[in-house]
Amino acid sequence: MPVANDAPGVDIEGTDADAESGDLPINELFQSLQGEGRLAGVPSVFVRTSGCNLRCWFCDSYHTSWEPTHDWFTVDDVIAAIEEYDANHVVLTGGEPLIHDSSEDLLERLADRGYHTTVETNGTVVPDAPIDLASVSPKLASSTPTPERDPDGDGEWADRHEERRLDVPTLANLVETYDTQLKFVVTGREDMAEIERLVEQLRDTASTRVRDDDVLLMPEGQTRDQLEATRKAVADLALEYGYRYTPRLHVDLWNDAPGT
């Protein structure tokens, strides 16, 4: 498998590869700093799978969802590529990595090797695998690709996305099973009522305590300019509601460059 050299990361591209030739559709694999959440700033190897069961209009990994690109690789090859880097943290991300059965095998084998694993997930799938930190990003109504927001301009995903984007029992299961951070992409104050309502539903449903510190507000924005317009408003909301603010460190450092 290609691995990064002097560049921030290497895109692993391909479109209609035969799934029988490998286990996981890999869009890119690279080392960088974790940009979001509790572990922001920690050197990590990122394994980005392609494919997603949702279609957020603001998706910052467009080539894993709206126009997925990838090559198929075996779990052995993915492990070998990870081991080329001097990092103890691995972030499995996407797209939605947990829609792939082989992600469970990869997580099991990473745990056996002593890696700390973070899984970036939309919270619609509960895996049967060890995860050190489930970074769950429930999708709010503001994520739905309505015709006026759809990158493709037709809105054909709007109904499917809306039907699938939230599953409270599944979210509660994740919270009960794993150390979890709830990371909400915030587009504005209008998102807060839904966040508050969902947090209360989880507290009523899950047997595990959901603390305010477990709820992270993250400004929407794929570029430095976009974040500049949203970060202060979201930081102010975190202060007002008593939740945590999370930066998007990788955007601040490298803007929207791939492999970061």
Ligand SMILES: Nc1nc2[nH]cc(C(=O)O)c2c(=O)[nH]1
Second form
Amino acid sequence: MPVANDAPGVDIEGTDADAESGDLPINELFQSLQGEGRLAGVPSVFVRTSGCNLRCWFCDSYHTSWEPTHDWFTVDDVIAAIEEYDANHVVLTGGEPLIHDSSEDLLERLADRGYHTTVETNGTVVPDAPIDLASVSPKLASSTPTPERDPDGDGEWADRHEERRLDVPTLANLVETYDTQLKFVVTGREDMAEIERLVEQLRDTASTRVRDDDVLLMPEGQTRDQLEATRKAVADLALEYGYRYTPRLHVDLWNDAPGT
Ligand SMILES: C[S@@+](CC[C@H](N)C(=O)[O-])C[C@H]1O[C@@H](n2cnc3c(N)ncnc32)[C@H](O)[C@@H]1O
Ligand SMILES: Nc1nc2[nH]cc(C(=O)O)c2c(=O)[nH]1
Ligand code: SF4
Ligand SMILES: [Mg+2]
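In place of the form predicted alone, the structure of the form predicted in complex with this ligand is requested.
Below: every chain and molecule of the assembly, starting with the one above.
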């Protein structure tokens, strides 16, 4: 279900404009196959909130981060829209879904109804809510929107993005609280040193184990053509480092069209 654009009141900074109303800014809600990660191929309903606290230059959901658009839904409306589909799996994504307090309410109510929930998150926020799979995608230095890579300006977001993108105690808290996969967007071999360092820091900090199988390398690419150019090198890196590779099935199948 594509939802209305240019609705008023978007909170691009990701503070709690929605906290009082309890509503959620929804960019799109649709059924597809989970395209990424451990559950790739599983039919799922996707709930995409709008607004993000980061600005990755490569963001494949531009209209939830750089130029957010959405319609306001009550949590009841979101549940009703999900129930229209015959699915057991719900993926809450964005934007950054965990900047919205009402995402916690939604996750509680989905758990009460027996849904399996995956949350796609950048790993900067720890919620107080049940989640079956925390699909955490920590943002590497290569994601920073430098002036040369800014899709929307001259690097105005670079410092804020850089300050916020990684916080090891927050990541460790997520890993300890939830069944977690760490899904890194890989732009090239240059990213591997930072991934190795971060995994090591997490192993030193978190009280639960981080297995190599929980670390997934995902090729950067918003289109089929871009992925064609990156995926082989990233698959080779996964083999070399002993981590897992994840495809982006929805890009291969549908070129990441809206609603897929
Ligand atoms: C749009 S984000 C929304 C959730 C959350 N903000 C995050 O970044 O994890 C959903 C997933 O797409 C990934 N992603 C975004 N742009 C991408 C790109 N150009 N290539 C590969 N993965 C990308 C993110 O890293 C994340 O795993
Ligand atoms: N099919 C499909 N799978 C996905 N897995 C994570 C997605 C996301 O944007 O978070 C996504 C998406 O947008 N589409
Ligand atoms: S954190 Fe996620 S939604 Fe936000 S800009 Fe990066 S990829 Fe896009
Ligand atoms: Mg996506």
